[in-house]
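Just the one chain here, laid out as structure tokens, in the form predicted on its own.
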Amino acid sequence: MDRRQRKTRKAIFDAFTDLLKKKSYARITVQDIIDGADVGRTTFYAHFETKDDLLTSLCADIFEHVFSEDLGKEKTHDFSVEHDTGAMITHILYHLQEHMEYLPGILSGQSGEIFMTSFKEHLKDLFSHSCRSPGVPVPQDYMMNHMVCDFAETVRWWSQNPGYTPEEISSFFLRTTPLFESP
């Protein structure tokens, strides 16, 4: 992608977002996205097939970094020494409070069951190595189901109750999740 589609994408990108913190997704309309932006439609086109499609790439953007690997120092954080499972919960939470303003917006109504999909895939590939599976009970995609919906649930009630930091939204989970190895 070039310097001048690289800019486009971010205009429209930009625009969505500001639009998501003042009303619903399913209130926004691609002319909404397209004026804000300061695109034709040709362009806005030209880089998404549908409002969904923008939707999805800016949760793979989002994602991208959010369930990064590399958990190197931050302004907001730093986990370059830690490793474990609260401290990548605490990493996502972190960059997920960078996107708050506009998160509820996305949470509601169609729009959240595209972002917790694709939330809930990059979950599975998180919380894949670090449930503890022996003397467990309960078949192992059970317990991957359980994990994975009630983290994707607790983003969701965080974003509606921000008050909170990521540590103690990690600790909230970490406490009444006693599936996960001790952080």
The other form holds:
There are 2 protein chains.
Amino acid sequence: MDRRQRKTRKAIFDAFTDLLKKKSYARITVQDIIDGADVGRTTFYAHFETKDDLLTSLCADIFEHVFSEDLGKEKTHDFSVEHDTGAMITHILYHLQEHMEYLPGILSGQSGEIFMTSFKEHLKDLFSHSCRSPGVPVPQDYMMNHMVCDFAETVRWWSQNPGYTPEEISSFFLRTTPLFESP
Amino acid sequence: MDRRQRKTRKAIFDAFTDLLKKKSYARITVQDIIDGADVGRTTFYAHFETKDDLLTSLCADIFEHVFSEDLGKEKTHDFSVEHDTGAMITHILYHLQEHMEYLPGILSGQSGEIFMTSFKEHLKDLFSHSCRSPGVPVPQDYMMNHMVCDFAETVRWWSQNPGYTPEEISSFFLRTTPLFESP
DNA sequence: TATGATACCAAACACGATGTTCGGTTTGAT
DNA sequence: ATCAAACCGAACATCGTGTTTGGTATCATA
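Show the form predicted in complex with another copy of the chain, please, because up to now only the form predicted on its own has appeared in this conversation.
Now the complete complex, all chains and molecules, led by this one.
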């Protein structure tokens, strides 16, 4: 990877996220992006196969950040408590908060699905050991889907109702989805 | 409204739902629809402003059926118990079942949002008197959104995991979302 | 049976967005 | 100085949308 390549790639990402703060994904054209990034059309398609590919890459970047592996040893946030599920939730919300400006632009239509599909995959991994069997005949897969969707929809709600702290949102989630085991 | 008009409209709806059983909404073109309905392009646009308009109309038809007002006095289904929330849920699921074949084709991408937005509006009306305050500081709006999304996602899950009865699905939902008041 | 309104049809069109191809230019390492 | 890479913009083919045009079928009424 060249230095120029990285620079161009960053310019495209920046223009893209900038646009997402104003318009929804569906209303953004490739022309908008290359105008904003001041980049040739050919160059854009040299970096990304399609507009969806760009979005997928952006989501990958976001999730790499949000689900970074320093969950327990985190110092920047105000929990030095044990690494329990609640703290994990709060941690993720803190990281997500940094992307809140342009999240509403993604979380609708086809783009919302691209984001959510990947998001839910990550959440499944995360929840796989926190999901307790309800002791009643409910399929495990339903259970997992239920928790994952609850959290994803909580994030969507947050993006439409900003002004709450990650701790508050975490509290809302845990109180309405009391499905976790304490470790 | 002419008799011819109704016939044409029905032909378009039928072709549309037929296509939805095979392809997702996003992959269906207007050309596909008018070919399937054996109808001229001009005629299609005389009936519906856009493809989205057709979908919106279809959703309206579905919900008119699903949320029909005979909730309490229903005899065809096997609950003659009191008109409580559980029975209401089961009733809705019974009606939704009749549209299950083509629901997966709708419940993704932009079309999923069109469906879900309208669906959630109906559910809000329905749940507005069944939603109990959790006795803890969780915003009422969050609460309502939580319940509505839970049910909507349950339906989505059902559409991807067919083979369960409405009673089973209702039970899954009520056990994982214990937020209702008994009347 | 003649007439006129209304629905219908096919074909062609303008438009907007996508993704590709072309020849030429800049950058930066050797 | 050279050479490969990344870049540029302009033109292009393609596809789907929604509109326009001019003509045909249906059906009620006179």
